[in-house]
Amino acid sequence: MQPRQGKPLLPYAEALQMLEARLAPSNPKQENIALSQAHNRILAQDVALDRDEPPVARSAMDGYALRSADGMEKRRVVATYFAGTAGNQVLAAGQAAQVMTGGTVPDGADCVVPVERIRREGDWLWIEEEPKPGRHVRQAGEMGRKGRVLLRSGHCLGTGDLGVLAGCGLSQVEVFRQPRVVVLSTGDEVVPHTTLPAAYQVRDSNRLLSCMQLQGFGAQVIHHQHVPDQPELLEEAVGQALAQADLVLTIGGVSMGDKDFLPQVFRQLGVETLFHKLAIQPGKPVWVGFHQQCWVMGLPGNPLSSFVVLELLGRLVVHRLAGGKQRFPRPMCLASLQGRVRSKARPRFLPARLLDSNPGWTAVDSVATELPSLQPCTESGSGDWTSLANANALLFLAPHQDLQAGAAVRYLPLSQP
């Protein structure tokens, strides 16, 4: 930690613990939505099999179902089962049934011999491999019995999960309501991002980026606007946002400048401070608090700082407000460093690019290990928004690290909404 005017900065890990402790009781409202709208939503119900799967034994191959007890003797083919053909045949000794992949294995049969391993003449069948019980048969209930819980309440639904829901017969699913977020960018120097700024102005790109990040986390941005650096306008905008949102996100105005009015505005509106300033780089000036049922997060104004803080802290807040139960911090991944990086007294998070080629061999616990290559993006400080170009990861550096190419480094993959 580094001192600032006699007060130590709050460690990142401690900030996460404080957030988790205050967010634990979150119990958002529920809504019923179509499966096609459920990607990245948080389940509000357990999802279980509504029948045994598969409900009957099915063939895993195109071939012939038969009794292994008959050995290598020839069989007489008495039935054919396609996928979707109801099965009611009972095989007797010396009989076989032709089955297609997914077709029902008739009672009495206990194995399937692939079509490549048989010889058939008319209704008679000779096999070319010894039949073994259970071979190429998907047994009834092997995927699970009716009532087996596949997905738990609090789980964030990915693409594969939607197929599981459909497989359980669901067309609608109960999910937690998305957190409602208001985003307010601040600063007299900020102008719409679609305009050509004067030399002393900057584009309001942070607001658009923050909205996209939040939506990627699973939030619903219900309103966003820019507010000038005027205390009365800031107080009006924040006050209105507190009345309608689950999370109010501000950008800029929380540091030590003469026009950083937001901490004072928050106090005047009765917002309780959880913490202000973290021992991370970039993102130190972040402000976090809450007002009744609404959370407030004041991001630094520099683009890289606001992006990193929202990824590290905002993701947790949104996830918990949405009813999620994922533990934080997220596990980091390992990569082989391309280039050189260093940190000073605070943990550092740098935009980086996972390379599609050129895996690196790196010593991990004294064992040479092939890892993906991670290349830091060129950046000139927390105001350098160009460093986010092509970034798909955040490279993590502990305090006082100086790492050379080939070192094993940790990183967080970035959201891909």
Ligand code: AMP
Given for the second form:
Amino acid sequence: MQPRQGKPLLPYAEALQMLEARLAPSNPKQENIALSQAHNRILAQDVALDRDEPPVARSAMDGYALRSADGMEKRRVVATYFAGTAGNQVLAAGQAAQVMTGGTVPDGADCVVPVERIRREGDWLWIEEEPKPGRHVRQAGEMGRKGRVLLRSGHCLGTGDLGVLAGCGLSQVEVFRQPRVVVLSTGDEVVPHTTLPAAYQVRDSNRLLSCMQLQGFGAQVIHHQHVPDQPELLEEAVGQALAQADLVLTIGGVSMGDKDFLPQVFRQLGVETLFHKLAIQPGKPVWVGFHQQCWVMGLPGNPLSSFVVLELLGRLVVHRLAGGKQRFPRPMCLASLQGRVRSKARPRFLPARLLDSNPGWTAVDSVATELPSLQPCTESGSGDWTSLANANALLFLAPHQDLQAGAAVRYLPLSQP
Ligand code: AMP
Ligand code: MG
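Since the structure above is the form predicted alone, I would like to see how the form predicted in complex with this ligand looks, so please show that one next.
The complete assembly is shown below, putting the previous chain first.
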């Protein structure tokens, strides 16, 4: 096999564009699920208010609903409205109604005076502040009229959204089916992570890691297994996976070694190549293609490479296959670098930890004027799986950078806290 000398590697931005172009018409199947299962799922329906909210004027305070036109005159208290009391009263001139927060403000009343600003003797009420129309009243429909669309199809449901779904009266929600993924790790030296490996063997740390990443992106891992570096066995496993999955993810075996059989296996199975090799560090050997409706992503075996490639490319593929519409690349955040980092000719992504010792970051009542500090994890190369310990960010370096402590750097937050 001849190395492709001199041919420039595909830039990362172009790879994303190629993926986007190919993924655009994704139209996943839908399913109807309970709200309690809907976190992180992608909506396949619009969600709108099913009534005016609030349907009637309600009090924002514990106090007294009254007519501002009566000025500072004493009033007679003619009713009490707790939250949950149906409103049927119309206040006449000189009348007031006691109201609790959330209680109906009766017709005729146009403001609420808080209980702290009144004096009451029996049924008589004196107020100590000038009543102003609309004060402390949540007006009917102020959150929106029936039919106001709050969430659109294609949106990924966060925790706040689940409260919105419940507020709209939904018990079930229409979401897109999660993409089904088969994960195949490869390598004769790779043994189950639960065994004690010989000195020439490595534990299969990537398979579990990849499965967890995929689930975090919104995929359903329907099967995962290890396959030795044998073309027939690889062909059988990939062939079976293509028949069942929306995405087949392989780990290892896509580089230039004599036992890196996967590109050849993909070709034999009729998988079309979208690209092979990318200008990023780590992750250069990545292979991406598709077979009919099924995507194939061949991650490099080195643990840091597989992690980074899955985060940068796999997240996009899974999100689109799941019906999501988020833009990629995701916007990066800014931090102040701790330590020194360098890159060579390729853009570089390094595991790093966002430190929580920054005073501007932790003080709730002061404005954060300083950038959070970002510490690169100690890393001895793309095979260094220990560098993922404590990582909660991917530090980004443009090509040919040599940055010192204190430099402003960009990073992608990882999903872990
Ligand atoms: P490869 O891309 O197959 O040449 O593998 C590159 C390096 O990653 C080798 O040193 C492998 O031992 C290691 N590696 C491959 N697969 C895994 C895995 N599933 N878990 C941990 N390390 C792996
Ligand atoms: Mg290998």
